[in-house]
Each structure stands twice: as structure tokens, then as C-alpha cells.
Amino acid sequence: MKSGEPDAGELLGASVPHLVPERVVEVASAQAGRPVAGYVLAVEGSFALRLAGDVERFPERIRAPVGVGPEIIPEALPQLRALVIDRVGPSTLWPMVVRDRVMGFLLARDRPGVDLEAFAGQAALALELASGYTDALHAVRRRKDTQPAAEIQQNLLPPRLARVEGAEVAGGVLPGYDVGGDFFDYAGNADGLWLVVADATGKGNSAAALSSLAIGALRAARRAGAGLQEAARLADEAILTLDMQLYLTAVLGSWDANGHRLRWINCGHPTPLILHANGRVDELDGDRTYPLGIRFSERAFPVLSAQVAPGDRLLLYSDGVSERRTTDGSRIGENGLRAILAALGPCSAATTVRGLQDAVIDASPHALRDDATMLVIAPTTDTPTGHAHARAARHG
């Protein structure tokens, strides 16, 4: 960034939080010498929505199915640029990148004489910080009303795209504005990459309440240094205290980047799938236990183990994916899911999730009646520096 240009702290400090988007486009327009607008993605990842900028010069929304949730897939940036140019004409787009997450973009018509790449990075940080103090960004990302349960769900989820030690991670939940009983979670820690995909029984507010307690119990256990079995036991006990006669299916796992070994517990959940580098799709089946929250005088949590190496992609998913109805009234099923994975071929974790989501949406013209949740882990051969994807995002 050039001397004299504002950094993220100055952008945030110069305005009350809900005015930071307007401040960002004001400074960007002054630097570019022409109007600039800021865009973010809707929560379902299919539309770019104007966050701030001249309403006469820039459209309110641009159809752009290039996201996993509200985060833009870095390798989809060329497609995004083409969609934007098709909609608004010749223009220049600068991705707003926070670490390895592309959380929006700045847009100017034609090609200004000033490159806003460095400023876009500072703008991303300012907007990310401001989002903790205001609903301004969150409101724009919701292009239609969100049900309370789905709002809770959105707030439970971690970043949709990430690079952790030795792996890419991508997770998504459809439909985004309704239902609200599923969740995924992950954390890259010194003892490995912790993973969970879970599905609460019921719908709406009761399912969201159950999921909220479960994810809180699992995070508390993880942050207290518990192992997989202890985390599962504590979550089970927490759900039982609700006395709501509800339960939670889940896969809890931990993946070691050094040995490329996955350890997991399956609590009545769909079996994880692994897509190997040679295209073969295998089930990671084995001993499992009942869902969390079902009363037993004694219960065990068997831990399974398998290799998930560079070139492989691990998929954890909820039954809203496999049980999605198709146009002929049948279900996608596990065989259909295998076929979708095979058709996607070798691609990143983010592109895999987006491809799966598109397949679920396209399976039927009818709206989803259940959450379709997926989490993909793609081991890599390199140790991430935190900048590789950011460079790809800026120059892709």
C-alpha cells in the first residue's frame, strides 16, 4: 500500500461501523478517479449484492454462482469477472481478501489508471472488523428474509473456505434462509484438524436450539483439550440435559497432517466418503454408535481410523444431500452422490462443495425441505503460508 493511503484501522476508525462500507467506496473512488462500488455475496453464494456505491451506475445484484456461502471461490474469479463484464460492460474488479477468504470485491467501470489491489485488502479487513459491530454487511448478504432457525445456523458456522496445515477445507449448508438443523465445524489446532458434521432431529427453532447446544458442547470440549471420545460424551450429556426427546446424528473427526490419518466417530450419521486421486470412491464405514442424546445406561464411542492423503478428498455430509428428491421422485442416494463426485473430477475442496451444491439444487425444481450440509477436506502436499490463495484470488 502506498504511503498516505488509509489502512484498515483508519477506515474503521474514521466512521461509525455501519458507515464503513460507504467510507470504503468513497476512498476507493477518490483514489481511482471515478466511481467505485463494493459487492459481497449472498449467503447461498449465487448472487453478488451491492454493499455500497452509486445506485445509478452499479446494479443492485449480479447473478454470480461462484461462492460457497458468502465466500467467493478463488479459482472462480475469472468466471466472476466474465459474469460482471457481461452484466455491466467493461470494468475492473479487485477481490477483497482476508487471509485466504475472498469476501467480496470492489468494482469500477472501464480501467482506472490506479490499481486498487492493496487498498482492496485493507478494505476487506475493515469490513470484516466492522461486521462484528453492525448488521450492515449481514443484512446485505441476505437477499430475502431469513427464518430465525436459519439465522442461528448461519451464526454458528465457521468460515466456509480455509487453508489449514496441510489441507484445504470447504463447507456449506443449503438452503441458507430456512430450516436450520444442520451444522458443520472445524478447527486447525496443534493436535490436528478437528471436524464435525451434524444433523439435529426436527425442524426450525427446536432443531436450531439443539444444534446450538451441541456445537457449544463440542467446542468447549475441544478447547479444554478433550479427545474425540470425551467430546462426544460431553455433547451427549449436554443434549440429554435438555430433556426435549431430540437427538443429533454426527460424525466427529480429527485429521493429522503429518501422518495423513483420519480418526473419527460415527454417531448414527451418513457414512463419510473418500474420493481417491485415481477417481475411486470408497465408504469409510465401520463400527458406529447411536445418535447423541439417546439415553443409555452405558454407551461406547468406537473410534475408526483411515488414511486420507494428498490427492484424496474426504466428504462428510448430511442426509439432506443423499435424500434430496429428483425430478422423477427418486432420491439422489449414495450411488448418485458417488456419480456426482466422479463427474466433478479432481478439483479443489471449494469447487467440490460448490459442484455438490449445484447438483443438489438442480436435482429438482422444488425447494429443499431439509438442510443439505457438506464438508470437504482436501489434503495438500504443501504447508500453507496463508498467502497462496490470496495471491491466486488477486491475480486469478
Second form
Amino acid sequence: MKSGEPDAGELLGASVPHLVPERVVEVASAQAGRPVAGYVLAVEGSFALRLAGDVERFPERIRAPVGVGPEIIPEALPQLRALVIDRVGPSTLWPMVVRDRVMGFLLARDRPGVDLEAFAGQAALALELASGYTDALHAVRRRKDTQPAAEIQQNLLPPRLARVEGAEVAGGVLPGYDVGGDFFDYAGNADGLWLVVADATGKGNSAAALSSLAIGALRAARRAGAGLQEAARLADEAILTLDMQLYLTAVLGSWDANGHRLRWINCGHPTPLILHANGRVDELDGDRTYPLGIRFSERAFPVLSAQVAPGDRLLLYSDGVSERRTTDGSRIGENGLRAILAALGPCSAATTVRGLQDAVIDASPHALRDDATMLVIAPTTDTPTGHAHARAARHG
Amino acid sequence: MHEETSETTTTIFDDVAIVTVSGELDFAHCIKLAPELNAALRSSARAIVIDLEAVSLVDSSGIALLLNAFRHLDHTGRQLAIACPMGSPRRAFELTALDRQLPMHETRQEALAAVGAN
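The form predicted in complex with its partner chain is what I need now, so please give it after the form predicted on its own.
Expanding to the full complex; the earlier chain stays at the top.
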């Protein structure tokens, strides 16, 4: 970054939080010597929405199905550039990146003589930090009114795209503005990658309440050093105390980057799938227990185990994917899901999630009636510290 | 959109309430089925048979409804039997591992026999 360009701390410090977006485009415009706009992605990842910038020069929204949630898939940047140029004419786009998260972009018309790449990184940091204090970013990311349950869901979810030790992670929930009740979660810890995909019975407010409690119980257990079985037991007990006659199906797992070993518990949830490098799709079936929040008698949580190695992709999903109604009145089904995965071919975790989401959306012109959730883990051969831009982000 | 019509009827046979369901037992159908099922639960019938022989698919809402019916009857000491053939309708029970907890039977005949209605 050139001297004179403010860094993230200065951008934040010079403005109150809700004015940080304006401040970012003001500084960027001064650097570029022409108007610059800032864009973020809608929560469902299909539109770029203007966060700040001249309303006469820059459109409010640009159709761009390049996201998983509000995060832009890095390998979809060429596609995004093409869509933007198609809409606004010759222009230059600098992605705003925090670690691996492309959370938006700066946009100038034509080709300015300066490169705003480094500044865009500082702007991304400042905006992410500011969004903890203001609705300015959250409001722009929502194209439609969001139901309370869906708002809770958005706030429960971790970053949609991530790199953890030895793997890429991508997760998404549709439709995003309503329904609610599904969640996914993960954490890259010293003892491995924790993951969960869960689906609360029913929809809307009661499902959101149940999911919030369950994710709280699971995170608390994880952070207290509990193992998988203990975490499942604590979540089960927490849900039972609600006495709401509601339950939660879930797959809880942990994956070890060194041995590539996945251990998991299936509590009444759709069977995880493993996509091998050669295109074969296998079910990770085995002994399962009934959903969390139900008590028949003393229950056990059987732990299953399988290898998920570089070249493989692990898919955890909710029944909103397989039970999505298609135009002909039937459902995608488990076989349909396998066919979709086969058609996607080998691709990154993020592109797998986006491809599945497109297939779910395109299955029918009608809105989704249930949450469709997916979490993909793609083990990589390189170590996370080997990535140049990760180093740059840490030292930048 | 083409969708299968979903219907529910209740009949009484040998003091057993038989709730017959057809179509897809999903969220929309559960909203219609719940009052019918509740009426059967509140009735003086000594047992309830839920016949899913003509059901093509059961989703998580359907599972929740049947599970709550089972719990209700269990509390009042009355019997439940669910007739649900293998294949697509049985799949949701298998995935939730509730096929091992709920009184599942392959056919209506077997379900009726299980509650002693002949």
C-alpha cells in the first residue's frame, strides 16, 4: 500500500461506524481520481448491491450469482467482472478481501491509473469491523424483508467460506429471508475441524428458538473441551428442558487434518455423502440414533468413522435439499442429489455449494418451502500457512 | 404446480380409530391432518391405527406429528400402530432412526392385528 492511503484503523477511527462505507468510497475516489463505488453481496449470494457511491453513475443492484451467502466465491471473480462490465460498461473491480473472504468490491469506471487492491483489503477490514456496530452493511445485504427466524439464522452462521488446517470449508443456507430452523457450524481448532449440520422440526419462530439453543449448547460443549458424544448429550438435554415437543436432527463430526479421519454421530439426519476424486459418490451410512430432544429410554450416541482425504469432498445436507419439489411435482430425492453432484464434476468446496444451491433454486420456479442447507469439506494437499495471500492478510 | 392431492379420513372399527392418510405427508398436509388426528386422540377409542399405505412421502413435519401422537397415547396408556410400507414412505422413519422406536408395520392388516382389531 502506498503511503498516504489510510489503513483499516484510520478508516474506522476517522468516522462513526455507519459512515465508514461513505468514507471508504471517498478515499478510494480521491486515490483513483474518479468516482468509485462500494458493493456487497445480498445474503443469498445472487446480487451485488451498492453500499456507497454515486447513485447516478453506479446501479443499485447488479445480478451476480457468484456468492455463497454474502461472500463472493474467489474463483467466480472473472464471472463477476464479466457481469459487472456487461451491466455498467468498461470498468475496473477490486475485490475487498478479509483473509479468504471476498466480502464485496470497489468499482470504478474505465481503467484508472492506480491500483486500489491494497486499499480494498484495508477497506474490507474496516467495513467488517464497523458492521459490528451498525446496521449499515446488514441492511444493504437484505434485498427483501427478513423474517425474525431467518434473521436469527443469519446471525448464527459462521463465515460461509473458509480455509482451515488441511481443508476448504463452504456452507450455505437457502432461502435466507424466511423459513429458518436449519443451521450449519464449524470451527477449525487445534484438535481438528468441528462440524455440524442440523434441522429443527417445524419452521419459523419455534424452530429458530430450538436451533439457537442447540447451537449454543454445541458451541459451549466444544469450547469446554467436550468430545462428540458429550456435546450431543448436552445438546439433547438442553432441548429436552424446553419441553416444546420439538426435536433437532443433526450430524456432528470432527475431522482430523493429519490422519484425514472423520468421526461423526448421526442423530436422525440425512446420511452424509462423500464425493471421491473419480466421481463416485458414497453414502456415509452406519449406526444412527434418533434426533436430539427426544427421550425413549437411556440413549447412546454411536460414533462412526471414515477417511476423507485430499481429492474427496464431504457433503452434509438437510432434507430441504433432497425434498425440494421439482417442476413436475416430484422431489429432487437422494438419487437426484447424486445426479446433481455427478454433473458438477470436480470443483472447490465453494463451487460445490453454489452449484447445489443453483440446482435447488432451479428445480422449480416456486419459492423454497423449507430450508436447504449444505456444508462441504474439501481436504487439500497444501498446508494453510503455504498460501501467500493468507500471509499477506496476517501481516497486512 | 402439479401436486398429489392429500387426504385424511377417520373410521372406527372394533373400538379402534383408523386414520387413513394419502398423498404426501408434508408440512402443508400436517396442518390439515393435525385436527383430525387430535380428534382421534381425544376420542374414547382404545387404540389408534395410522394407515400410511397410500402415502408417497413423509417429511420431517410428518414425523414430528406422528411422534407427538405416539407420546400422547403412551402417556394415556393406549396403543398406536402405524402401517407404513417399505420404500419411499418408510424412508423418513429410517433416516430419523425412529423406525426402531415407533410401532411400525408393513400393512394395514398387520397394524390392525397388532392392536387386536380383527
